[in-house]
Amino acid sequence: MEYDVVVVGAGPAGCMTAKTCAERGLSVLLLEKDAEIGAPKRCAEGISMRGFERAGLEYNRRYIAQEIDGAVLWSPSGKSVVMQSEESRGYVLERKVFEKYLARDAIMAGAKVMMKASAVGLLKRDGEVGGVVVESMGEQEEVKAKIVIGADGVESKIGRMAGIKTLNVLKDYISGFQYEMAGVSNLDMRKIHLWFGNNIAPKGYLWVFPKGDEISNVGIGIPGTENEKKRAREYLDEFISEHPEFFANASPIEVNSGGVPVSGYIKESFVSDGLMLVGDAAQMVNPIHGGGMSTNLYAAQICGRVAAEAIGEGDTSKERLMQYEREWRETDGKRMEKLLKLRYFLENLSDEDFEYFADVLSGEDINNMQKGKTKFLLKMLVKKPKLLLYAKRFLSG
């Protein structure tokens, strides 16, 4: 078989990349190693309205489980700060349905899909990647391609086979554990809820993402280094048992777990001759909350467009494909750098500091904080100069 582009991995990034390439007249093969697109999920399933609209997606009740109009941030003692603005609006999706629709869109644009098909090797052509070896249903075959795009998640075999350094130090990975639960109560189900505290989720956070119909994603993410003290599931179970006001009548209907990279993106290049990485494979994940759908979908659109342009010009060299990387680094990449600084800042806070934040910060302050703006620091430092040490670290990264 021979295609212009082979995309490995049919998650959001892979499906959007395949669709973007196919819409530009390329022949595209999309490979998915699992038996079902969308499962298993390792995600709280939230996406901002800005990210949803930027990806050109249409509102569809079949995969939008709940509309969100803000967020509530909880301190260790239970104080809350409400964020409610245009920028905090979004959706909690049903990923198992959403990703199938993304795959459908790619197919309708002209892409072909192979299920239970793993890329187990790369083909080379004059020193460039020229395709993949596919293993499917116990058989192997070679598939030639002008460009191979790795969208195969945080474990990206494509990146490693191409010689791209895709592993981070342990502290840059989050250990995540999540229940999908029925019966969560006494929370505003139009908002996502985030709890912070070193006894709740050390150097991480715990969440409730409502999905409507009395169902919510209830999960936790903590760095792998903290996992040596207590497993993520143990922190989550302890929190649930200590908060009967929310969970007394709740029980899980699904369990998910896995690792999430929180370094912002691969610091070295995620492009090679005839090959590009996109989405979680390039570690394009928000360093604060571990979410990646919005930036994954945006990166996929750039990736697909640049692939089509490069093939049209007959130049699939690393130098030509670097246009994709440069565009992403100048847009979402810059935002990720700011968020990585904020992550380091937050990881050094005590429970006392979290309580102070809950007392003096408004929802607008928190919104500016996650954008990487620094004015909110002045407000804190006037009343609590000891945070200067943390502020310096935030500003310097």
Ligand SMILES: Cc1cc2nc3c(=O)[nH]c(=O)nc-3n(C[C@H](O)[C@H](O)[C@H](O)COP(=O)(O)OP(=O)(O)OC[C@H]3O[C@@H](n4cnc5c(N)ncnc54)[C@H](O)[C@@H]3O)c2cc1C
Given for the second form:
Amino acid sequence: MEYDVVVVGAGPAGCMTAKTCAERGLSVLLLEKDAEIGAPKRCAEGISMRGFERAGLEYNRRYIAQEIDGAVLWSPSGKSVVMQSEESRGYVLERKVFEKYLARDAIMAGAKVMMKASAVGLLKRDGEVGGVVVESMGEQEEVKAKIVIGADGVESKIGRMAGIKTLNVLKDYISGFQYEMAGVSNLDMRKIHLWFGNNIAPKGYLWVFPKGDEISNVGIGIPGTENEKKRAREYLDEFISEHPEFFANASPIEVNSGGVPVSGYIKESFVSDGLMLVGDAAQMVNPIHGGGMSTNLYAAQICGRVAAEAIGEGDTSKERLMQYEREWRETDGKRMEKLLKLRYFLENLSDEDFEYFADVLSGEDINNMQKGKTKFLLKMLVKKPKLLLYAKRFLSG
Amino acid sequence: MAAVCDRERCIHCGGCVGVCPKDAITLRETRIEVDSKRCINCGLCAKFCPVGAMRIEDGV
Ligand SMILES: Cc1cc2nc3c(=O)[nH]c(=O)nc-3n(C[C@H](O)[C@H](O)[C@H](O)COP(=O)(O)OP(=O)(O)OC[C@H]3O[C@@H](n4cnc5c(N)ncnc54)[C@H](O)[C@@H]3O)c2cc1C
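Having seen the form predicted alone, could you now give me the structure of the form predicted together with this ligand?
All chains and molecules follow, beginning with the one already shown.
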């Protein structure tokens, strides 16, 4: 078998890359090792309106579970700050359906999909990556390709096989645990809810993302370094039992977990001769909230376009493919670097600091902070010398 | 010694694969596989696991 492009992994990143390549006339094979696209779900299913629209997607009630018009941030003692602006609008998706539709879009554009098909090795051609070894239903075969695209998520082996350092370090790798629950009550179900505090979710946060019909994703993410003595799962169970006002009548209907890479993105190169990495495989996740779909789908569009252009020119060298990496670094990459600094700043906050913020910050302030507009923070922090010190460190770099 | 996965607890999210410095862990569809020849017992997978399914065990 021979294709222009083989994409490994049919998550959001892989499906979108396959679609983009196929739309540009390439022959594309998309490999998925599991028996189902979209499952198991390792996600709270939230995506901003901006991220959704930027990916060229349209409203579809089959996979949009709930429209979201804002976010509520909760301090450790239960004070809340409401964010409600154009930027905080979004959707909670039904990812098991959403991803199948992304795969469908790739297929409609001309891509071929192979299920229960695992890429287990790389083929070499004149020193470049020239395809993959596929294992499917107990049989192995070689698939040649001009470019191999690793969209194989946090378990990425493709990058490692090509000698790219894709290893996650515990401090920049979130240990995530979640229940999808029915019966959560007393929360505004048109907003996502985030709780902060060092006894609730140290250096991370805990969330409720509503999906409509009294169903919600209730989860937690904390850095791997915080997960040793007490597990993400234990923190979440404790919170649920301590908040009967929300959970007294709720029970889980699904259990999820996963690792979230929050380094910003792989700092060393994530392309090589005949090979590109995209999505979680390249750690392209928003370091503040751990959402990966928006950034992954955006990167996938660049990745697919550059792959098509490179193949059109007959040059699939690392140098040529670097265009993808440069475009990413100059756009979302820059944003991710800022947000990574913001995350390190937030990680230093004590519960007392969270309470202070809940008292003085408005939803709009927090929105500005997320966009990297942070000058106002300094003014506010003059009263808190310790915080000012942290803030200066992250504002200056 | 090597890392072992408690299949009763594991929900095969594959998160541990991403922190293994020796590439000793693989997520098969519904099962974590540890290559005990590669494993160096660093314990990073055990530290990361959200549900406490990975641990380092003697004599495996
Ligand atoms: C608890 C939790 C909550 C989250 N919440 C959100 C959220 O609310 N919003 C958001 O945007 N993001 C969220 N994320 C992050 C988001 O889920 C990821 O960023 C996103 O799924 C990454 O997409 P991907 O396509 O890069 O990888 P994945 O979705 O992981 O897809 C990779 C695919 O590759 C397949 N694969 C792997 N190896 C091979 C191989 N060798 N051969 C063939 N196939 C292979 C896998 O089976 C998988 O289907 C969350 C993550 C976690 C863990």
